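Okay, so here's just one chain, in structure tokens, the form predicted on its own.
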Amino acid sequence: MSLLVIEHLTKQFGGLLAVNDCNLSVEVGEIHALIGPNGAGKTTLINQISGAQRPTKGRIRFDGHEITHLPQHQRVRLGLARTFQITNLFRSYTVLENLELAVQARSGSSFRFWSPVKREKALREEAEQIAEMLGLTPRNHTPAAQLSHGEQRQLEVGLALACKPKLLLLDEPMAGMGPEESGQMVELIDRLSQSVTILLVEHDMDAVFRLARRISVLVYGQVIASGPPEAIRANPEVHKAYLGDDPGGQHP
């Protein structure tokens, strides 16, 4: 069953076709990786799915709803959440305070006063549950600015999870990480996939081939191949465009 369906999506900036007649589907329960060289249009595609940018033409359907022209906040209410390449946190607030604000935003509570949020037991309990899921419980009372880069990326994933998404868009979650932090993020994404469908944009091919059940390859704004990891490894067109010239070579 397709949770997300993209049909003939196009995004044009003047004479530049960033996304060009793109077709893509994401099935319920899968980790679907979107890969491609720099400038292929991956982030532009994610921006259109999330509602940050409007397509020039084409159609986006999510969970049976036509969302092509819906604003971002309405897409979030339908169950679509994302993270960004650049971490976006309240750096002076603690891990729990960041998560409480995210839970509060989803619940529609007032932002006029901070103090009532602290007194709200349900918000605190849900924030604590998300922190535990992230593996950040020991850092609950640490300001976000004092977290490591990897922990900040994990917390950003938690802010998206607070929206209770059906589909989580992860835009290069391993960016800037070392091997140990990347491994922790891979484990987190793998755990999350048990409860949420994930569309993953990532340059770390080790992570992609460990996590993805399906991979789509975007080149010059078009999906040139889509299928299980073993099929992508063996696809000559993918190797020529992105992975390398030798389909028989060793890849992750």
Ligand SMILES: Nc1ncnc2c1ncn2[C@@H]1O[C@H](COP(=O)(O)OP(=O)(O)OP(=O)(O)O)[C@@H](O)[C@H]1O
Second form
Amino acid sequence: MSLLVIEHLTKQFGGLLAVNDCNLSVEVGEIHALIGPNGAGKTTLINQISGAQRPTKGRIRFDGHEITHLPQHQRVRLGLARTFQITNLFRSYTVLENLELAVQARSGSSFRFWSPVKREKALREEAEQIAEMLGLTPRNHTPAAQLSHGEQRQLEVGLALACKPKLLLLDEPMAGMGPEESGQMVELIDRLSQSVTILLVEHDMDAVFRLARRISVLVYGQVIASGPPEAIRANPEVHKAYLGDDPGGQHP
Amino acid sequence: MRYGPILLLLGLLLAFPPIASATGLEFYTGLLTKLMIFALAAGSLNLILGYGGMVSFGHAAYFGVGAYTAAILAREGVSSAWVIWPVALALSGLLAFLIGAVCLRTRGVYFIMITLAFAQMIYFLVVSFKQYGGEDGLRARRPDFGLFELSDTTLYYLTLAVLAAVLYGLYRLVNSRFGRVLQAIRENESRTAAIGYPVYRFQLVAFVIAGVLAGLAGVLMAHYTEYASPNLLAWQQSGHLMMMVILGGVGQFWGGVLGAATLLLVEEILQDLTLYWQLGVGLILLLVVLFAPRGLAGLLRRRAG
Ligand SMILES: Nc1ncnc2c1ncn2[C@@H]1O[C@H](COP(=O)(O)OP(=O)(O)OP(=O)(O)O)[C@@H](O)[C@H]1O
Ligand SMILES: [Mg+2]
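The structure above corresponds to the form predicted on its own; please give the structure of the form predicted together with the ligand next.
All chains and molecules follow, beginning with the one already shown.
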């Protein structure tokens, strides 16, 4: 069953077609990797799916709902959460404060003006559980800005996770990571995939081939190939457009 | 929040009018009333500017509309404060809703300019009503509260009570769920939206609350001076309120109060000493911006540890 279906999606910036008549579907339970060269339109696609930007043309359906014109917060409520390629945290807030904000967003109305939010134990406890799952518990009270790069990337995923999504949109979660940190992130994503469907944008081919059940290749805003990893690895067009001669190699 | 100093200050303010009148210093009761009114107005601006990160350069609009509503209703023969107050608050809130609904679709410098533009439109609109005094402003008798006579002294206590109640409400608000989201939007708008908050709605609600509170300050101002002046609506007044917030501490809880009190006192003192008092005010503001980016409230907080 398809959780996410994208049809003829197009996003135009002036004369540039960043996403060009793009079709893509993500099945329930899979890790679906989206790869493609720099500037292919991967982040723009994530922005359209999450609702941060409006598409020029096309449709997006999610979990049986037509969401093409839905505002971002309603998409989050339906179960769509995203991370950012460039770390985008509440930098002066601690790890727990970051996570509590995300937990609060989905637990009851936030148009409450009187009771102190710090007294809401339930928010704190859920935030602590998420921090623990991320392995960030020792850093619970550290401001996000003071975390290491790897920890910031984990919190980046944690904030999306705290929205309790059905579909997690990960935009290059390993960006800027060394091999050890990447290894931890692969392990985290693998664990998450047991309970949530994942659309993974990633340049790290080792990670992609270790994690993905299906891979789609985006070039100039269009999906030129989509299929299981072996098929993508063997596809000559993909090689020409993107993978180069070394299927396991890193993209620059 | 430490309650000791607050209770002390409240006690001093409560005891002030009788002491002042016994020692022939009634003038200062009036001055304190004015300080408290501006503390309320600056506090309301601090909610959106400081906590919400919305740099509104048109806050005088709501202040002035509150004052003018009170004065115009008085001129039209409405004498009960129980009518004047609700109408004035509702009108400033409605105005903030309409202006906010448009302005909050823009960001950055556009937001600053468009809030200023709307406020200027209100200014020229009000000044164009010749039957309400035009550029001369409008005299207005103080209204009738029924329970008590609105003398200089009771107005002082009324203002004190309103300010205390509003500050307590704001204190609850900035520490509530709503307040937390408002500050999150200031910290990182795109992430706040990405975790599922309708950013625009939160900002608009805060904008309206601030507008209503500024309108309330305007009503008190009209009672205080028994007069509604176009100056209350002018862009210089918006700038004045912004200076208070910056001086007192942007996004610091006591920023509005401290900034209003300090700026008005400094102006009062320098005006007596020199013709170039505005230069002095400018220098003080410059020093604060350079050396105390969190304003006077930030300095005090650091001193208190
Ligand atoms: N807001 C924008 N305005 C104009 N052009 C844009 C905008 N956002 C993206 N683009 C352009 O659209 C194209 C696709 O960009 P996008 O960021 O989606 O690529 P990407 O696949 O995520 O690349 P990378 O691998 O480098 O992250 C690029 O040419 C980019 O310059
Ligand atoms: Mg990208």
